[in-house]
Structure formats: C-alpha cells, structure tokens
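A single chain comes next, written as structure tokens; it is the form predicted alone.
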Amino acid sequence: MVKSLYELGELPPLGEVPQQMYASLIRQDRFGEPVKAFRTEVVDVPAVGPGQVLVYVMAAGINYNNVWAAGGQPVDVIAARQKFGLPEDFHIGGSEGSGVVWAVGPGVRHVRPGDQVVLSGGQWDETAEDIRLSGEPPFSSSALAWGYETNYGSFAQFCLVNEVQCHPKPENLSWEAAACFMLSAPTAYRQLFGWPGHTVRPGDPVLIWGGAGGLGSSAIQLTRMVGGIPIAVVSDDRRAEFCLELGARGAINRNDFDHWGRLPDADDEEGMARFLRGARAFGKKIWEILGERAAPRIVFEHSGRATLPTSVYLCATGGMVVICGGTSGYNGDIDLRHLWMRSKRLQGSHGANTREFREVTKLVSEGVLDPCLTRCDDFEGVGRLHQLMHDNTHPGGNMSVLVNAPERGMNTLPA
C-alpha cells in the first residue's frame, strides 16, 4: 500500500500520490527574515485539477520573489489568496525547479508520469480571451507568478503546476542546476530578445545591472551570444571578476559613486547638478571599457528606484531601458526630457512566454548558456538561501536547494 507520508528522497511507486509531504512553508506568524521565516512542516499533497501536473521535486532555484513573500511585503501573498476563498494559511514558495511528472489531470495531453522536466514560473489561463487574441500570455490578466502569487511551489516534495510549465529537463544538467535557471534566464531572454526595434544586434553596448545574479550572469552570456557588449555593474570586485570571468567587456562597481536615488526636482539647481556629476562620471567608466564614446544602446534594469534615473540619462539616443523588478524600491524618477527629446524607450518587461521558455532550455541543452549555479545547499537551507540574497551576501550566479534528490550532482532518478 502507499504509505501517507515518505521521507524527502524516498520514492513513492511512479503515479502513486501519498496523501502529506513535507514542504519549506511561510505563515503570517512567521513574517519577517526568510532565515526564520521558512520551516519544513508536514502538509496534505494538493489536488490535481483538470490541466494540472503534479511534479516530484528533485530540486528548487531560489529567487528573490520569495524573500518578498517571507516578509509578507509589498504584498501578504497568503491574504491576497485568501480574499479569493483560497483556504490554504500557508505559502509555499519556489518559482522554478526540476523534478519527475508523478501524476496528471484530465486534459493533460504532453506530459505523462516518469517525465524529467524542468518546471517555468509563470502561470495562466490558456482559454483566457486576451491570450487568445495576443498570443502573449504575459500580457494576459489572468498571469500570475507561480510559487510566489500562486501556491504549492517547488519548495516541497511535490509541487502543483499547469501542463504549459513543463519542458524537457537538458539531459546534461543535474537536477540542481537544471532547477536553478528557468526564472532568471528566460527573463533576461525576453528583456534582450523580446521588443521588436531594441533586440541586441552585434557591437550593441548593453549595460546590465546586478551583472552578477541570477538575471545578470544570463544578460551577460545571452549578449555576447549575438555579438553585443556585455558591460556589468557590480558591487564588489569579486563580483566584477565573476562577471569578467562569463565575458563581460568590463564592470563597474557602483560602490564608486554615490548619486543614487530618487532624481532632484528639476529646478533644484544644487540637486540636478550633483545627479549630473555623478551620473556623468558613471558614463565615462562605460567610455573607458568600450574604448570610445558611446553609450549603451539598451539597458538592463531591475534595481529601479536607485539607478532609474542614471539607466535613463545614459541610454543611447534611440535606445531602450528595459526593466523587470525594482529591488531598490518601486518609485522610479525619470527626467522626461531625456526620454522624448532623445527618443528613448521605457520597456516594462515581465516573465517568458512559452515559446521563450522553451528556447532558453535548448540553449541551456546545447551547452550555450550556462545556468551559472555556484551554490547548492540541502533542503533545510530554503530559508538560509534567501536570507543572503536579503542581505546581498550571496554569490553569483544562481542557487538551489535539493528537495528529493539524495546528492548532488544527479542527473535522473535513483535506482
């Protein structure tokens, strides 16, 4: 008989689903820094509906959408669902990650139980009327982020997904690293690939900030895929030689400059001309790696708040700043003058659509792309994970936990 509740690594028979598994969770009483906020409880399997695949979770990314949730801030992912009727008091996190289809829902056509996949973050509803008059789900109203707005995550034996969220696991990756990828990458591929008139052409300058994360180890192998400039922003020289080291032209260390933050109002004079200076000199840093003149004709944002207004000034006439988070703060100031009178473009970018996800993971099949994972730590480190990205003391590149697989470096199931 299946027995209720397996340990973390013990295979249930292929398609028996136990009734508990055990799963890194937040609740409210919790909130607070993810070190404290993330336990491994003992919860009920969820239901597999209609459309749905239940995956056995050999390994988890982390990502910083769950240092968010820990905090229950900007938003208390757990109240925001339950004002939907969603019962659940719990949040289970994880956003991407690899593992073995273990059972499906009525409708599931292109999985079936013993697939190896690895698992995209973004969720929709496929019949919704704007997907199907754009094509683009992460247009659609009904998207959301899986395992940070959504439950049952792959922080947990088994997680819950939609069938569009399965692609095939790179036969060359292990689970851990294969887990680690499939947020970040196809988010930068669409950032650099996926606005038609600002897609990186050869000899484009790119300048990407945060070049040593998750996002930024991705921009920087993706430009120099199609010949581009990869020039990265740093905060140490550790991080500068990690960039260097995936083929970044330079990198700057932000740390040397100390203009960030909201913009002066523009008639304060003594404000607006020390943003200058220093944005000024920041540009120069960027003259001096290419060996010329030139600004970057797009650039890759995500920190928002501190380094909008820099990103904006330095863009090159014609080019775009596209950005997909704000981890510095959601308040984003821009000089409007620089935009229309140099005829710069404000992107917003969110997610991957299918069909983006399913071309990182060939990438990443073919050896092209790297998923960067530079650390993996056992299934109790969930918590432990997410406080260094809180604090920014972690390394580059991307990081994972193992959940069912019993060692690192595995690549299927155990015998």
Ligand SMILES: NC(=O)c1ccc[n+]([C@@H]2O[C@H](COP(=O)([O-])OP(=O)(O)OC[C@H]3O[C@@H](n4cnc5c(N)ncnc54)[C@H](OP(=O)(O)O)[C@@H]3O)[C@@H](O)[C@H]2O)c1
The other form holds:
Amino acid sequence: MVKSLYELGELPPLGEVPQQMYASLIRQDRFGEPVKAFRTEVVDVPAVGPGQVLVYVMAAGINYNNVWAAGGQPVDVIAARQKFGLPEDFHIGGSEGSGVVWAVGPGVRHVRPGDQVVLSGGQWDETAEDIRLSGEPPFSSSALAWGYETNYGSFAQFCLVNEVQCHPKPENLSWEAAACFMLSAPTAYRQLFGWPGHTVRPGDPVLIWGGAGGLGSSAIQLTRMVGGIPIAVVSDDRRAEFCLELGARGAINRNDFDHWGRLPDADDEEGMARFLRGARAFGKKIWEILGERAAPRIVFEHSGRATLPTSVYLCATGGMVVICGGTSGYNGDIDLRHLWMRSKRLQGSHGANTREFREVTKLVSEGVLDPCLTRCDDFEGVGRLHQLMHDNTHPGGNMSVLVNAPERGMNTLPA
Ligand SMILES: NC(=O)c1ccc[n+]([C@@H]2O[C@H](COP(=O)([O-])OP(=O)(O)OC[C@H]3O[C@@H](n4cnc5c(N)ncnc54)[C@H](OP(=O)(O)O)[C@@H]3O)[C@@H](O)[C@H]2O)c1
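Switching forms now, from the form predicted alone to the form predicted in complex with the named molecule, please provide the structure.
Once more the chain from above appears, this time first in line as the rest of the complex follows.
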C-alpha cells in the first residue's frame, strides 16, 4: 500500500506517488538571508499535467538564482506567480537535479518511469509560435527558469518538469555530481559557442570573471576544449589555484585593483582618468599572462555593475562581451565610444536551448567536461549552501545537496 508520506531516502514502489512530500520551502514572511529563508516543510505532491514528468529527486544543485528568490528581490517570485493565477503561497526552488522518472502525464513520449535523468532548467511551451518560427526556446515569451520563475523545483522529494527537460543521466556520475552542472555549464556553453561570429576559436584569449564559480569553472574548461586561452579573474589565491588546475593560462586577483563599479560621467576628466588607470593596469596583467600585447576576443561576463565598464574597455576590437547576469548589480555602465569605435559586441545570453543542454550532458558523459562538484551537503544544507554563495565564501566549482540519495557516491537506486 502507498503511504501518504515517505521519509527522505525511503523508496516508494516505482510509479506510486504519495500524497505529500518533504520540500525545502521559501515563504514570503521568511524572505532574507538564505539560511533563514529556506525551511523543510511537508506539502502536497503536485499533480502531473499533459507533457509533464514527475521526478523522484536524488540530488539537487545549488545556484545563484535561489539566492535571489530567498531574498524576494529583485523579484518576489511567489507574488509574481500569484499574479498569473497560480495559488501556491510558497516557492520550491532548484533549477537542476538528478533523479528517476516516477510518473508521466498524457502525451509524454520519450521518457518513462524508471529512467534515470538529469534535469535542465529551461521551461517553455514547445508549441509556442515564437519557438516554431525561431527554433530558439530561450527567445520565447513562454520561456521560464524552472525552479526560479516556476514552482516545484528540485529542492523536494518530487519535482515537476516538462518532458524536454529530461536528459539521460551520465552513467559515470554519482547522483550528487550529476545534479550540479545542468544550469551553469550549459549557460557557459551557449555564451561561448552560441553566438555566431563570436564563438571561441583556437588561440582566442577569453577573459573569465568569477573563474572559480559555477559558470567560470565550466567556461575555463570549455575554452580549453577548443584551444582558446582562458584567463580567470578571482578574489583570492585559493581560487586562483583552482582555476589554474582547471586549465586557466593565468589568474588575476581583482582585489589588487580598485577601479570597480559604475563609470564616472564622461565629462568628469579626473574620474575617467582614474578609471582608465585602473582598467589599463588590469589589462597589463592580461598581457603578462599572454606574453604579448593582446586583448581578450571574448569577455565572459556575469558579474555586472562592478566589472562591465572594464569588460567593454578591454575587449579586443571586433570582439564580444557576452553577459548572462549581474551579481554585483544591474546598472551596467559602458563608455559607448569604446563600443562603436572598436566595433565591439555586447551580447546578452540566457540559459540554453535543448541541443545545447544535451551536448553538455554528452561532454560530461565522455569525461571531457568535469562538473566540478566541490561540496555536497545533506538536504538540510539547502539554505546553508545558498548562504555561502550569497556571502561569496563558497568553494570553487559547483555544489549540491542529497535529496533522496541516502549517501554520497551512489549512482543507482538503493536495492
Ligand atoms: N542567465 C542565466 O541563464 C544564468 C545562468 C547561471 C547563472 N547566472 C547568473 O550568473 C551569476 C554567476 O553565477 P554562478 O553560478 O557562476 O555563481 P558563483 O558560483 O557564485 O560564481 C560567481 C563568481 O562571481 C565572482 N564575483 C562575485 N562578486 C563579484 C564582483 N563584485 N566582481 C567580480 N566578480 C565577482 C565571484 O568570484 P571571485 O570573488 O573569486 O572573483 C564568484 O565566484 C549569478 O548572478 C547568476 O544568477 C545566470
């Protein structure tokens, strides 16, 4: 007989769905520091609709988007969904994970109960006209970040995804390692290879902000994979070492400079001179690493306000700054003269398409791309690990938590 609630790690009969589940929830009255915002509670298992898949979650990856969700800013994700008529007064985050397909809704054709999967974080309406016409789901008005803009992410015993989010789990990986790369690595992959005219080529210098982070650790490896030259930026020696071990040609400590933040007004000559002195000194570090006076053809951005002026200034003539986030703030100042006079491109990039998600799982399966799991906690660690990320005191690479996986190192269901 199916119980109405199973303990974490306790296995229901395959395909039998209990009424309730444990989930690490954010509620509006707890918005703030992640360590307080997340709390384990019992809620109903969501119903599975057409095209949807219910997954028994074995492990879940930690990402920056749920640091934002925990704080309730810049968007209150719960209120935003309620505005569209969705009733839940809680948020279950988690935009990547590994697990086992447990139940499928009508119309699901490519996965079935028992399949071991990793989950990608982009959700969209496959029938949307803007997808049919562009072939690019990230451009669709129906596209949402699963487990951030949508509910029922991977920080729960069961999560709800669309069929297209399910990808074969790399067999060589433990549940926790398989859970940690499907957001950061595909985003980095699209940033580096998704924008024709500016894909990384052999010999291209690529400047990678936050080289030791989730995005950065993938970007270093992906750049190396095609013969590019990754140059990492970090904030301490331990992270520099981590980046060099991953294959960075060199690492620059951003704390050796102080020209960060918004640009002064263009007619503030003294302020501009101060900025240029800082940015040029930073650029010289790049020359030292490269052994020649060369500029990065691609600048891999996500740090935003603090770094964008330097990124655009230092990017090579005809090169691209490709940005997917604004960790340090959303006001990104640029001196337009440097953009147009030197024919530079400033490209936004968000998530990945289905092909890119799948290609990244293949690179991981083949052992070409290391998911770089550096910390895995138990389920109660969801808030703790987001807090480390919030405080920028997390280890390099990616982090995950065990959900139903009873211990680290397992890559099948318990007998
Ligand atoms: N749009 C998308 O599809 C998408 C997907 C994934 C992530 N993102 C966004 O991208 C950002 C990074 O994600 P992540 O997973 O790589 O996070 P992460 O693992 O925390 O890494 C971010 C790195 O940024 C660096 N950093 C922090 N503050 C900085 C500052 N003021 N100036 C320069 N560097 C700074 C830190 O490295 P150091 O302190 O060592 O320099 C940190 O390791 C987040 O804002 C996230 O929301 C967007």
